[in-house]
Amino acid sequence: MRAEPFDQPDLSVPLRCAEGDDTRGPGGDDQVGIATKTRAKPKKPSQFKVLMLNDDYTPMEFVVMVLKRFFHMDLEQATRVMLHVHQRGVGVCGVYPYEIAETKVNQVMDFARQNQHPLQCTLEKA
């Protein structure tokens, strides 16, 4: 069995639209072009450090609980960060995009206030 060749379209002739569609350019002449789509590369969001500040009144156990609860640290890591804050006066709890960092700061501050502790938390650009 012999296969018949397919009719190949003549690519040298511009395609015309159906009757009533105007494909002519400003001068009335036919224009052929290629549609291109540029893709902008998304910029990574700025990162912010969530910082915990030391005070002389908030119990160490409460700080460990906050680090576990809001920053998803295990007991060992939370204890290490708590001791760093205690000894150095400030420590990094995590690095996040601005909206997440701001939410974490607000959650920690609200939780500390609800439990009558003066624990302070803030953020700075990483």
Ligand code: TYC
Second form
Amino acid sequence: MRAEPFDQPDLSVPLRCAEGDDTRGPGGDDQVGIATKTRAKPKKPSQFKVLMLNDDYTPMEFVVMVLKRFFHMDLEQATRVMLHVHQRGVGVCGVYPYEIAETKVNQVMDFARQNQHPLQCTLEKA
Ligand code: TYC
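For comparison with the form predicted on its own, provide the form predicted together with ligand TYC.
Next comes the full complex, and the chain you just saw is listed first.
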């Protein structure tokens, strides 16, 4: 599995021990224990845009099918997004937490490859 560049722990934020997780025994002697640390300020998982890129070869109908199948768009919405990408070069298919966005990108790229289309999809921090 590829190491992913986005979900590294934020080491700039200090972690503190949760109350009551002192691992020393009753006599204050050192003991082996589970280090249970909680983040002082829990963070919302970051969101990622899934972007579709234009190319000169993938059929419009195929792009519409992809948007319907993997992004649950209806025909009208999928056609609008496809035409936006066709005219502007790039467009947003959806915004998701990292792991879901990465899965969508892989699904689209696999499906395009299986059908021998050069369609490209990527993700970007929202
Ligand atoms: N430009 C392609 C064509 O003219 C259509 C297309 C649209 C391709 C969107 C990719 O993400 C894309 N057949």
